[in-house]
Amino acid sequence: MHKQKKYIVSHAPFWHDGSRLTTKNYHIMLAVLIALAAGIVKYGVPAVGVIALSVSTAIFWELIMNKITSRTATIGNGNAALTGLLFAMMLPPTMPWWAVVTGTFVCVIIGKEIFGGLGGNPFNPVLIGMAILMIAWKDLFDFDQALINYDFDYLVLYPLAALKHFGISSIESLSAIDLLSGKQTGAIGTTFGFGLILGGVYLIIRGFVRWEISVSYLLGIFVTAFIFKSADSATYAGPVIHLFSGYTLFGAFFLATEDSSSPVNFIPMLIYGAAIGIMTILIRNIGVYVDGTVFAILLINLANPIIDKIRPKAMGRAV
């Protein structure tokens, strides 16, 4: 009888780099913490109890689900930790405990657990917390509000709530400078632009984020605001103001670039963050939300799977 070989093979990807997802996780909380560092000095000791908070408790759900599930600990490969930690950079400094606490169960059980774990999520986990919080309790996001009581050595302005409600006079003052190193009020970690940016590209270099969802989102951004501020420049921000304030920079790096939520193909990649772009400027400028940030990367995680299976035709001729 002929004696038949039997040939094992192990499921895809069958080839590895040797990158691993806790080195990814460690290096993305590397890069934020220039821009984190600038928050805590900026907001103080209320700012480490939101992000010590934040972190603990997303930890803490993911290490309950495990025991639920009866799965193996993961808390170990960082994502956990990252997660509070970028959920707490979008916070301002005075969010009560009872918000973060939701907002880490909501962004760790509802965003990721509920789907399998991590790699199985359509939205970015993060944003879903987000948008649950701003839904439920908006004022919270009010930075004005929250933050009146904090004493600056410049004028206490978040950009983008004031070329909401009192118009473009209000931030035309503003410069890209005055900006990008932080004068001006908003979340806990997204006021320091130059740190982001630095962070963003060290992502790059190293590999950890490809450039183009952040280029072309921001580009996006540009674009967009640029044909409304040409179309009725009495009303509408010019792409400066929505380029260095708000989210947008938080977001071109860190949010819009995860992982399981985001296309992988290169083509994909740039229509993916031109739309997010696109999107932000247009719930920004024709929406009732101040910052259409976090709305717009999850309506275009929705349309992730069909972004990315779009493919341009080989060229070359028929045989």
Contents of the next structure:
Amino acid sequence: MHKQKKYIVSHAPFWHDGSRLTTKNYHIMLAVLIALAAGIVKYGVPAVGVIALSVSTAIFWELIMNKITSRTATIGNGNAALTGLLFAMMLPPTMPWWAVVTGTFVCVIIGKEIFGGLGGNPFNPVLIGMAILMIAWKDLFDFDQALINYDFDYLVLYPLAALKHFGISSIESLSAIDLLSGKQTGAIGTTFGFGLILGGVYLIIRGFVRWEISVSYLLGIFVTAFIFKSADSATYAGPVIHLFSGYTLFGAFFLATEDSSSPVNFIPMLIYGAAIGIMTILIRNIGVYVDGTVFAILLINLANPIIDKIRPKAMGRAV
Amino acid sequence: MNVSKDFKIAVIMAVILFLVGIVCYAAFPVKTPEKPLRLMFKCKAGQVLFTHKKHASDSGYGISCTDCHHHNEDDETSLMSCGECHFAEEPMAVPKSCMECHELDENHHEADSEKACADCHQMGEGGKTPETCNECHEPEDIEGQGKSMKLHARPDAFHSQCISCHKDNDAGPVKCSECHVM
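Starting from the form predicted on its own, produce the coordinates for the form predicted in complex with the partner chain.
What follows is the entire complex, opening with the chain shown before.
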């Protein structure tokens, strides 16, 4: 048996510590379960339909692409299922089946597989699918319209849309606790803030996502929203509504932290997260879109290779 | 766990979830409530979300159905939509026949009667169906009930009804951008 010794570097072959991509992906799926369950309780069986169809078709699209390109089947690593699950969590429960199937096609094929599969994708595949659907069929993402037949005992207005169209007075009845405990309308898996935070902290503690990105992202949102609020408190909402509504918490822990499209060095991770936070608030406050999270993360994904150039100087001198 | 086992789990999971998805979509669509909760009016000036339940329920504003909706002359509970008389393709048109609005009662012949409405009832000029309200109704008959002789376009009807009520009660939005998503 191999006996591991500390402080000794030996030549290959090395002992594998047992960590696997499959383990990581299934742990992320485990981490979103609380928020997901809250969404299912809130929206009922139609939400289950969206989730089930999204996860299954994402797996099928990846399997089909594996067959077409004659590559080893990669669906076993759980990434396709994870992509489908995260995508479904960002949709309203009334999403038509064809939009779900089209969305997972875009996520898996255009977002990931055409770049060579997992690890080669420059953007978060889930957000590629979301962005294309949001532009192509923007009415499907009008949560006020989508949830018109749902009755709740709290304000049934999508907070960010109400804020943008009717000002702060339309959402002043929403408190931070209400927002965090899911008393707000929104997508299937993004309204229960406590569940998202719990899942995110679990992933950070287990080392599956980097805290630097999540924390700097939330700080970026907080500081930028605070500056806007300080400049014009009658027009712009404070940090609370921006932190706890829309896709913010979901983006901070589960979207911005995607491996392939985010930096690996310490300073770049802080810059990357903060830049997404700043961009999100800029789009929400002065852009045309109601929730800037999707486009903000994609935009900073684009800058990721440049940001990640900031790294410690290599020791020694080139010969 | 080897690779093939992961693969099998993924395939089984995909097949089961696919079937679950089909069943959920086919058998459990989102139910439309008998009385609308909220209504989204689509229009060129920007859509309007109308909180129907909040306006109509006793825990909300407690407004009576007939304060907004048309109803049959004899039955206040039988609500009629604008489109039952004023057709979408011709919103300004009056009904083409009597039976589009009125129902036969016991004093009238059954539908198989050879008699036409106009045989007994004075219709518009030359026995034709009326083209304007005034051909049948005296202005005071209608305006005295708070109704206008003028046929409204749908947006005018909604604007007049919503805004006048909000102003009368000094509550609710009256400006364009307070209702319409611009």
